[in-house]
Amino acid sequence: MTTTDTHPTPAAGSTAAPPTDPPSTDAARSGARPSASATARLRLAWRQMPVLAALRRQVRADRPLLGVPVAAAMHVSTETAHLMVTLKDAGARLLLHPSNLGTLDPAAVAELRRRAIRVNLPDTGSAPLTEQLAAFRPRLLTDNGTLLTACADVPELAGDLLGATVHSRNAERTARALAAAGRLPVPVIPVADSVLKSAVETPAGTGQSTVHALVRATGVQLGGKRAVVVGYGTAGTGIARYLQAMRCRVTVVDTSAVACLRALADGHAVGALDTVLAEADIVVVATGTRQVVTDRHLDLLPDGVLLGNIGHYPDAIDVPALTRAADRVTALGGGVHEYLLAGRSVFLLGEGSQLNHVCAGGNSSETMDLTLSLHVLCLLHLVRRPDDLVPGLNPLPDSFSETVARAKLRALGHVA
């Protein structure tokens, strides 16, 4: 069976359900039970993936992953739960490794568990990542830059695999690195260049999961607010987009000066970071990088202000710097964190992790849809024609973008 075989072919309207039992409610993740809300919302969330749910049907007809060792390095949410799930019927052997411990669902670590798919949680005792990579020695990897960088250290772990896909923009950076450094000797395919993922899952699946969450966590009424975007990149455009759409005047700030003229053709203020923090009522760093908002903006941060961030790294804002300058931190639930700074108030979002995740469970399943299918077809033609890629990045192929696109929109009731 050719890659193409495996293309998902949902039929026009189909809503269906993905071909499995429902999730189990005696899944558990530390002795705890998920709710029964819990497991509900896990269910939705496969259901509104028929793409996803379409490859699955196929794979598990044929296994062509059968034996395959395959780690992964994601977040841990409903929607990644459902790709490993599909791998699994593809007959993979499984290892999921959280991208982020901050934005961990525990419906979807105990409904892994429950499928003896292995969720690697670190605890007491646990061994180093490497080691744990050379105990599982996989074949593929799907990831945020982290297995590579491991399987790179360990020159054997590099020698077994195949190849892997990257899903981020991040992670893409860190395979480009890693072969300008020589230490990439496997075919890499990020799906972060997928037009699919550019240009919809993260502008409009980030935009409105971090409105979602600015809302969801603070009850904020976001119509006049004034808003800072960090960052004009793919993401930053989304959000910028979204919270104008809500009636904020948004402020950019960017340290690209064509980012900047973008953002002043979207109908946005552009600024300097350091004069636009003192008016704003929400702050939202987009930008991917480290330190951002550090200890010299603290001063700068008004009362009231809703600090969080968006970006791959944690310490784009400088979260011990701003608990060292608090005279109080007050955890307010839901993700939130008050830190008072003489007299100001300072809300601070995710502690600092990525707070669409943290405080509203990251971007829609409709939207992972696409990107997580664009995975699994990018595994399979990494397993069945090998020789048609290189060591190093390869692009990947624009007939698995149209092919997804086709299929979501036959499922969404569309002709394609």
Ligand SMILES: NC(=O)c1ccc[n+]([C@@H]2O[C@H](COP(=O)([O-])OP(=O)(O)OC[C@H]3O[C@@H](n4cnc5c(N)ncnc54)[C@H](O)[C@@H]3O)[C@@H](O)[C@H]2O)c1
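Only a predicted model underlies this, so the values are computations on that prediction, with no experimental measurement involved. Residue numbers count along the first chain shown, from 1. Superpose the two forms; the largest set of C-alphas matching within 1.5 Å is the rigid core. What changes on going to the form predicted together with the ligand:
- When the rigid core is held fixed, the Cα atom of residue 183 travels 2 angstroms or more between these two forms.
- With the core superposed, residue 255 shows a C-alpha displacement below 2 Å between these two forms.
- When two forms of a protein are overlaid on their rigid core, residues whose CA moves 2 Å or more are considered shifted, and residue 244 is not one of them between these two forms.
For the form predicted together with the ligand instead of the form predicted on its own, what are the coordinates?
Just this one chain is shown here; partners and other molecules are left out.
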């Protein structure tokens, strides 16, 4: 364990804005060749995505996106690389804009480059995004909100678009706002609305990866620990269940009475944040809102507590306040920083950004197979059935979730 006095730089408020100099981009910047084990890991991840792999075989034959320019804004991971390669095999031309340089996977970047898929990194042409889009003229988007916003500002870009798929609630909100303002007259399909995301990917994927991240980053023995889960929505419910399975004693904090009642019925304790922090060994914020753990909570955090956030906004935990209050901040490696607050140590995971991504590589490839496959089906739908779609948000057809679930069951050896 190293002891240094470096102060961590909290990730920026917008996922589109890169945090300053995150270590994991070094390999990508230097263009270093990934190690054999990195390539093997990438191949393993792709094997674990049998639904997407089957779609890829199909589109490789049909080429349904031949010559169609597709711009994507997402985390650059082995899984999204598999999506990009699938779209490329479908005939698309691609521009991938990383959601967050802090979560960039060098092996994925190298693989994409090897396949001549353009990744918009600071070292490759630093033109502003709108200029790049103006040159690329995308017809389809797979978006976190960044691209829709950029295209909405440029009439000829918006005019080119056949439509977009969006993968997060935040992107969905962006799309809804743009459509309401009349700024985006194209159909958008929100993949996050799929029951596969709420019933499988988030509870199982984020539940497992959060528990994994806690163990991997800190070595904590979870059994018997008092864990506080703040926010008992889709993600928080899964996290609480996995913590409970690891024999933590879970207490849930939520501002919604319905969510609290659900937590109670699921066998968890419930409490108010101010009262439960003092007893906590672990605190995971899963509200998806900002400023949840703030300076007024800092005195309540007990010595040794592990603290982190899995929600979208990196300022759910007020890291600048934590930094100001700390006598010393020590980077422990693995995405963990120790903050010394008046003799108490607070261990922050992931610098306030989604800790399961920073400390454990995010949701499993096996679960992401589901939603990434839905993106493919939706993109093909946008091209093939424009007349079935209206400008603005369109419901994700239920049959797509059924199709993907059936393919997944088959791949897992269960006949549906």
